Amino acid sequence: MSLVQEMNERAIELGVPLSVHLDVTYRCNERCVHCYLDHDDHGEMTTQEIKQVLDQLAEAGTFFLTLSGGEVLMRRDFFEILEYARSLRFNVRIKTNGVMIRKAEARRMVNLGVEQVQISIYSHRPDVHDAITKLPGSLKRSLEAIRFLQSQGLKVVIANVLMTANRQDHAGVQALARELGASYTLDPTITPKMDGDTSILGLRISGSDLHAVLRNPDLVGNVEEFCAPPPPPGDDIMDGYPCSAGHTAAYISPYGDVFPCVQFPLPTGNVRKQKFKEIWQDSPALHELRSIRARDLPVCSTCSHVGTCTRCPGLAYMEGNMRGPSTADCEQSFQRTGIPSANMLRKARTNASGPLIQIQAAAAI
């Protein structure tokens, strides 16, 4: 067992919010077509309010802190916030588009002991990347930022969100990451906007494209093992937590709202009205969330994928029920293994148009 796994298990036992994601702003200099945020400022927390929140997180036992946005550097006080976070001994990771990072900013991040910087790159082709961000020249500037950060010795992760506009470009971005000496992650999940708007879900890649991605050895490693039929779940799986959100992890918006995760907009409290620790320990919504085990999920508990699915309770919540399936994750499990999920089969049985035949045909691809 790794040290991080041990920390997570201990955090669950003690009820500690080990990892917190704090968005310091929703303002951004890009307007990515798939973004789930409202970029207008509706009264984000002041510098002093954020410092008070950081004090409260330290008191609650948080160790891993992700600072994100929006674009973090849209806040002129960002480095003051970062410096204060590091003075409290948080292990800090930053998510940024990198457009505003130059040598001076990169050097300061190194001097402050930032653990890692994640930058989104959508394509190795400028016309595709810039069309997604809607900021001309953004790919060039983001790549310059990566080089600045790498030259200072910082760990950089290139995050590649896959959608219809860049569905053929992941190999090019992965090659670019290797060339730059950066790590690479691929995410084929497009999420609804935080206000529930699902219009951007039309950007999700097709099942056939997802099938190809999930069976690509350059992305998943051992395909035979990764795509193998799921083993029967044991009691450890059925009695386990579906996700770390709300158990060892939390998300705080620029307005002080506390949620289990950035993809799980279940209201639990606001740090402008209560201390974070009070919300974490006393929120009825969090108590309900923490009571749920895999065996308590009406549909997913009957599914062969229950032990291997990447089911996101936040996406399920945005579909109407945090105890229900996440259709995006059902699709991923199906395209990975060729085995329909319990949710897909349930829908097929209640739909007279015969999608079960279509499911079986797709599984044979």
Given for the second form:
Amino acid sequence: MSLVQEMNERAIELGVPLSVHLDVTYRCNERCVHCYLDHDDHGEMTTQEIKQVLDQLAEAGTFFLTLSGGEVLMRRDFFEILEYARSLRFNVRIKTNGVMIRKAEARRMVNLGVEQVQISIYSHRPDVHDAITKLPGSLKRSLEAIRFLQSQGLKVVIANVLMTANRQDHAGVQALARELGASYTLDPTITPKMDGDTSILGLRISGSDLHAVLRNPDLVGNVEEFCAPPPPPGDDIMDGYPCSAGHTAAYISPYGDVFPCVQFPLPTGNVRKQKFKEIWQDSPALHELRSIRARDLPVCSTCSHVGTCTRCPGLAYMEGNMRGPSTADCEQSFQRTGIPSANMLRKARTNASGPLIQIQAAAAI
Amino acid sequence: MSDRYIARSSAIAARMLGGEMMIMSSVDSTFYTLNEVATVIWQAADGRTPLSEIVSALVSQFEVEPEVALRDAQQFVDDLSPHGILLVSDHPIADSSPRSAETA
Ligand code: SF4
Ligand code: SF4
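Having displayed the form predicted on its own, please output the structure of the form predicted in complex with the partner chain.
First the chain shown before, then all remaining chains and molecules of the complex.
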């Protein structure tokens, strides 16, 4: 077990929110076609409120702090927030589109001891990237930002979200990352909007594209291992919990709402009304979430993929039940291994047997 | 060694977890955990307190022999300073790290 894993185990035992993702704003200078956010400002936390939240997080034992948005640099006080966070000795990672990062901003981030900056790049082709962000010239600006950050010695991760418009460009972006000396991470999951609107899910890549991605050694490493059929789950799997959300990780919105994860909008409280620690320790929703083990999942506990699936309880929650399957992860497990998920088999059975009762108006007979 | 001074680098993240200090270097993302004794040395590493004074504090706090405390402190310095997370000097060092923030 690595040191970080050991610390995670200990944080679970002690009930410490080791990692917190704080979105400082939902405002953005890009308008990405797949974005799940409402970019209007509905009353963001003030500088002072954010500083108070950071004090509370330090007190609660949070170590890893991700500052994200929206675009973090849309806030004029971003560097004041960052400086304060670093004075509290958080390990700070920043997610940004980089458009507003020039040499001076890069130098400040390095001087403040930021550990890593993640920048979204959709394509190596300006027309494709800029059509997704709807900001002309954005690829050029984001790549310049990466160069500024890298030249200062700051670690950069290029995040490549894959959707229909850029489905063939991951190799180009990966090559770009290599050339720039940045790390590369690929995400093929488009999530519903925060208000539950699923219209953007149509941008998800097709099953066959996903299949090709999951069997690409440049992306997944050892394909045989990665795509191997899942071993039968043991008790340790069935007694395990789905992910860190709500156990050692939390998310805070620009309005102070606390959720288990940025991708898991289960309401648990608001830091404008309550101390973060009270929410973390006393929220009934978090208590319920923490009680869930794999064996409590009605469909997934019967699925052969249960031990290896990336099932996201947040996506399942957005589909209507945090104990249910997440369709996007079912699709991934299936495309990865060729073995249908319990959820797929269940749906196929339901469709084959037809509706339980059929009613037809008498006039039509 | 009695006239040496140690200070925490500002390029680190640090937090207490269940009595142990977690430290991560933002320069190379190396992760460290310090046991109880090392945590006490770390918290005393303000750049102003001479190492000899830190060793005396260890002797009284952990009721160990001075040689043991001295060896622990020496090992602490040898282990951490090459990674740039601990600064060592023959003179007092200006410290930029707010100690209270790490002790939560
Ligand atoms: S699996 Fe989903 S809810 Fe859990 S940490 Fe990942 S994104 Fe968040
Ligand atoms: S593949 Fe689907 S049904 Fe199976 S564990 Fe994953 S989310 Fe659940």
